[in-house]
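Only one chain is shown below, in structure tokens, and it's the form predicted on its own.
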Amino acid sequence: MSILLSVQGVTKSFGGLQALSKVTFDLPEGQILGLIGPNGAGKTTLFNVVNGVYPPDEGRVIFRDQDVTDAKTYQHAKMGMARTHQIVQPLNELTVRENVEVGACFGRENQNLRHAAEIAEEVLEFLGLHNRIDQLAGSLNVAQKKRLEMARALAARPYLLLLDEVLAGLNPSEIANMVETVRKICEQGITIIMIEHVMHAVMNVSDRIIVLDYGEQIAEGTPAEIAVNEKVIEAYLGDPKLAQRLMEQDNK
């Protein structure tokens, strides 16, 4: 299995604060890769860096063997890197339409308006929202933006999908009913990074799983393995039952 993604010794600062410290992981194609931590510990900071918002003040990020440390968001977009944002983003004034195929016009495929369009319309259907293809974007509600913005994402044809918190305020229902799309986003042949707080849905989903605390990285491994480390549970989970109760909460 190839590796898609290699963070390599990524630290960044803002100021007198350590946002990331030495960060280093590899991601093969074809995984899911849940980033979890509290509060402040660095994941979106993670998110900008790899996705070229910020560069870093140290280390290299390589994606498909390339070195894109220094390289723009939009260059990023151009090679086959997308993502969400914690706070949804629509063009409000634009048509559901219209925002998906912004995102396949300036994606990997640089595909003209007729063919952004037809992209569109499959993207739309497979996540639920083709019913709502003609209404402006800043109608929907908050469920149907995060699925707006995952289409949009999606448009651009990418290699590598960077989802943060795109279960924030759903329900459970709507939470089951991402989970289960994110899954089969990964079917497609996408691999997925995804920060989450919602602890059951991020442990059944993932392959493995990174924590930050403070900027620092501070486990690395399966879903299991996370549930156990000591660090862990100080850091995050408090109760070293409860990342176990999580993840058999979606097996029951």
Contents of the next structure:
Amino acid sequence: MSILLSVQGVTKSFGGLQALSKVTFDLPEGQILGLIGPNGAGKTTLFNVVNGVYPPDEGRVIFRDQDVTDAKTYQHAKMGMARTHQIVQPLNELTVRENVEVGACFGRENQNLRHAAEIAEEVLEFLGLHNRIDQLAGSLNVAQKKRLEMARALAARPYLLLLDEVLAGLNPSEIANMVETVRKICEQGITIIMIEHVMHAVMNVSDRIIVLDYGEQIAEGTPAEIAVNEKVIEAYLGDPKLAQRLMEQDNK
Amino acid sequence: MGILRPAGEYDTSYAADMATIRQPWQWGLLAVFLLALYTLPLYASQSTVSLVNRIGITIIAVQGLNLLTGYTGQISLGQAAFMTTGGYISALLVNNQGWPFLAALPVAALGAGVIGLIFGLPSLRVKGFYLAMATLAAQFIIPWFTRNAFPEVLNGAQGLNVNAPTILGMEFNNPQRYLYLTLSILIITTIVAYNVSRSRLGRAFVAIRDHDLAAELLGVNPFKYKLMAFFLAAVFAGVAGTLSAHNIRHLNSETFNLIDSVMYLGMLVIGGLGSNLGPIFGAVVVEILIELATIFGPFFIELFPSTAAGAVQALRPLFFGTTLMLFLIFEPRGLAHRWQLLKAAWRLRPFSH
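Any chance you could show the form predicted in complex with its partner chain after that form predicted on its own?
Following is the full complex, with the preceding chain placed first.
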């Protein structure tokens, strides 16, 4: 399996705050990588660096064998990197369909508006937003807005999808639905990195997990390895029995 | 095919619901309206025809500003300066170089566009209030340039006398004739503005307006599209400036000034930002208000003989300012939005729910 994304020694600080220090990992094509850690650990900053929103102070980001460290955000999008936001950012004055069309128009395939409309319908059908297609994006509820963000990202036909807390603020049944959706997206051959706090979900769906704490990469491994890692339990999971329970929950 | 649709007949798609021309009879209505405008010189007074000319030209300038401010969300106080640019380019080409008007017009428009592009560069760095200040620079630099640079060509503060345009041997040297020119070009600019707003380009503009970071993450190059918006706005201003200069046949650094730039923004708010009908509503309403202020002026003096003639001058900004304020409070989405509501209410009449 070839390496889709390679993050090499990425360091980023904001003034005196060390947000990321020497984060390094390779992400093979077709995998789901979970990114966990306490609040303020640097997860979203890592997304922003991978995505070109901030340039890193040190280190490189290699995407599909190209160095994209200094590329602009919109260039990342054109190359096939799509993302959703922790705080949803729909284009409020456009309808759901029009929002998703923007993704298709300006994403990897640079579709024209007519073809983008077809893609939008297809993606919205897939994400179950089809009945809201002509509603203004601003009028959706949070769960729907999260799905809209995913739809917009998927309409770009990305190779890599960055999901920033898509489960936050959802109720249990919505979470179950969303996890299922993430799986299906992965089955379509799209590689995914997801930042998540809902542990049973991330343990369940990820192929590998990276744990960040104060910008340090304290652990990396399969969900089973992470759940018993002492450093992770100390920094994030807390109770060792909790970790055990999480793993058991997965197997149900 | 009546004016009202039978009950139970609904739009089956969003596109049909949003279509501008919903039914065949509306095409007919549009044709009658245009015919009425084109035949205006036959039955209306010269001053009315002049007013319609002025409104038409203003609409073009505001259409450009709408693409920039209404659709792309970039505020600009430089629209009048780009009109000056277009006007001067065309005047020089027609007067000094003997170019035909129809050749000078696109060159003037493009020239204004390029200048607009240059003054749009700060938009890459600054937003909102600060961008307004940056574009304000255009409003000082360009008139200063026309007053002070190349006095032998631009004739300093005196300005230029501009020839009436000649097309195919016909000289458009009075308001009645000029109306045909204004209306024809207005139809073209309306179609262009309409199509820009409904295309991929327009979608990029709106994405930047609604959320520039989200737009960039979706692959919209904000620099490119912001500059395109500035370019297009200035091209429209160039066309408006050219038309205006050849209409009033004189041009100097004060012909299009800061007050005009502010008025255009106000018209856009009154008409409706980010709507294709907005510039038309806004320009018509404000120009007519200003006309009313001129008509009411003499009565005002009779009522209050102690006030000087200066008070009449004050009526215009007073009318404009009050209207703008009322709109900001009661209908910030402008007349275009009201019009939509009115049309919907008419369609659903008499059962409004």
